[in-house]
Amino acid sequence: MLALMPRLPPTPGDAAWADPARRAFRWALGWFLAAALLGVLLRASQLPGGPRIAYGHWLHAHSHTAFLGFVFNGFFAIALAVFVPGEKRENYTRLFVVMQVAVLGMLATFPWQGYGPASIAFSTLHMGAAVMFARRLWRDHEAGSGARAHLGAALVCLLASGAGPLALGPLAAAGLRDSPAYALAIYFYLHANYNGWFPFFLQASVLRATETAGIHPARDRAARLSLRWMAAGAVLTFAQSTLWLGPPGWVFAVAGAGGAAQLVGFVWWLRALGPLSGRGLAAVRALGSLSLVCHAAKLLLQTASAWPALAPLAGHRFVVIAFLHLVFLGVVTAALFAWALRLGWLRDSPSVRLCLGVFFVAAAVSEALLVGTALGWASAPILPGALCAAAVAMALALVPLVLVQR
């Protein structure tokens, strides 16, 4: 979808490696490869005779590297390129360095201590840097009212998400590590990202790109209505994170209402984009369309999961993992690669398209295996090997992309 919109006006340094936005994406893609390799290790550990690891500790390393190393750095890069004037981008360099130190620290400490003093210290360091980033971006951004509203909601959700990890230490100290409260703290962090920071930031960036063509008042109104519906939905859909506890019927109703509100907001957001030109890179159009379709699927699945009859399936471990990967890989990763191609951070070439195709096909195979096993359509004995093969394919597909960055 990004290819359908007019290009942003050029800013100083866009064509040079010295541009902080381009540099941030370079780091993001490197961390993504690291997270993918950790994913291979996790999958291999489930094979007969595979490496014996502290699975939970390495899973924390994998997820934090993916979330904070890839997604956060990718959003950092887009924020500088789309919202921040060129002459102010260098002001973010020291903050970015602190974040990379924090990610490296988490990658080094989570595998051997899980949530321990060192890993918590590094995650807290990143959290503090994220607060500074949000404050500085809000001060420096150049966005119209529609994009500004979505950006503000994204930053609020980013800051609110930190409450989840901050609560884990006190809960563990109180002996509540195995309690519902501990799990809900983790779910709150995921919810604030998956239903707040991630979608609102991506929507804000697309709205910002449309502003270069001039925003009609009706489209600006649609953008603000979209925010109201989706923000209300983001609050209400936290109820979906509690359905595994078997709550009263009204909690299911709240969860369903939240999902419906987000669907309404999504429709208003599409209306805010208005009629768009069909010109642009084919790869960008394909990735943008993939992200859009996965986003719509995510909203539909969320709404359907509030139906009590589907609660057991929605709470199945494999379905939960597939849902998280749908958003992370299908919505966010596809959008980040679309932006990278559109902004010239990745070369548009047959080899790059092939690597992207292999990556997303392997991701789709992994999703199908997880959901198929939960539904009883796939054979559980072959699942570990097939999932490991898909993880290897995704990691191998990322290697050339890291090497061909401009």
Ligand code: HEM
Second form
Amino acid sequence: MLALMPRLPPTPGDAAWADPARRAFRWALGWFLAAALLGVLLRASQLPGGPRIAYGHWLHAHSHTAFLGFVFNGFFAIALAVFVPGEKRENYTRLFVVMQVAVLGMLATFPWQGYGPASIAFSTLHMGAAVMFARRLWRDHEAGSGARAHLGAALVCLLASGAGPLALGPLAAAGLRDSPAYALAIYFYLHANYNGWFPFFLQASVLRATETAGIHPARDRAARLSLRWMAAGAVLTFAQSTLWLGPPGWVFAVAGAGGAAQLVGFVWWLRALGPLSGRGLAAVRALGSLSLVCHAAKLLLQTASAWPALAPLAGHRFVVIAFLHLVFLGVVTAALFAWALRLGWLRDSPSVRLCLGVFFVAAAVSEALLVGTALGWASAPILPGALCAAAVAMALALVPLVLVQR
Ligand code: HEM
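Go ahead and give the structure of the form predicted in complex with this ligand, now that the form predicted alone is out.
First the chain shown before, then all remaining chains and molecules of the complex.
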């Protein structure tokens, strides 16, 4: 998809470390490898004779490193490259360093104390830096009205997502750690990310790329209509995160309406992009298409999951994990790699394409195993070994990508 867009203005600075956007992407990839290795550890711990770990604590380390080290830094890099004028990019360096200290702190403390004083302090530090980043980006960005609307929604969702983790401390202090309220606070954080910050930011960045060819009034209107439907959908689909509690029928209806609203918004967003030229790197086109297909699949699955008969399947742990990774790997990671190739942060070579292919095939195998098991198709005894092998393949595929960045 991104390859089909007009070219962006060149990123100033040739040396890899001279450009803050490129430097942020390097860090993002490094943290991604760390998150993938933690994924391997989680899977290995479920093998007979595998390492015995405090699973929940390492799970927090994995998800925080992936969210804040990989995705946040990746978005930070794209935001600088796409929205912020070259001469202002260096102003973000100190903020970026604070965020890396926070991610390192979380990686070092979550495994040992789970949600404890030090890990909460580091995640609060990151949250504070994210608030400053959002303010600064909103002040500095150069986006036309369609992209600006989506960027604004993304930043609002980013700020709102902080309410989830902030509620955890008071809930735990009130002895509600095992209550639905505690789980809902975590789900709210995930929801505000995968139905808000992530899609709105990616939509804004692609709209921005189309704007460089001149803003077309009809497309601008489509972008703003898309925002309205998607924003309504983002609010309503929080109902989906409550379906596991067996709520009354109207909550299912709200969840379904939210999914449908997001689908309508997605179609308007595609219309806002206008006719696509079909030029550009084949690898970028393939990754962009993968991201789009996974996004469409996510929206369809989300809408379908509001059907009460599907509630037991939608609430199955394996299906939840597969759904989350469909978004994180299929939608977000594919889009981030597409941008990295497009902006020249990753070399487009046969070996890079091979690594990307191995990564996404292994991710697809992992998804199929999880969903197949939930549906009763895959056999349970081979499952831990096969899931672990898929995680190892994903981590190994990332190693050369970390090493070959330009
Ligand atoms: C690089 C490949 C990745 C691998 C191998 C991997 C592996 C895993 C594993 C094994 C689990 C635990 C599943 C369970 O307990 O049933 C998990 C959970 C999770 N992962 Fe990943 N993951 C990867 C990438 C990502 C990315 C990119 C993100 C986010 C941006 C992410 C976010 C999460 C979240 C939020 C959970 C659930 C945490 C919870 O239930 O509290 N993962 N992942």
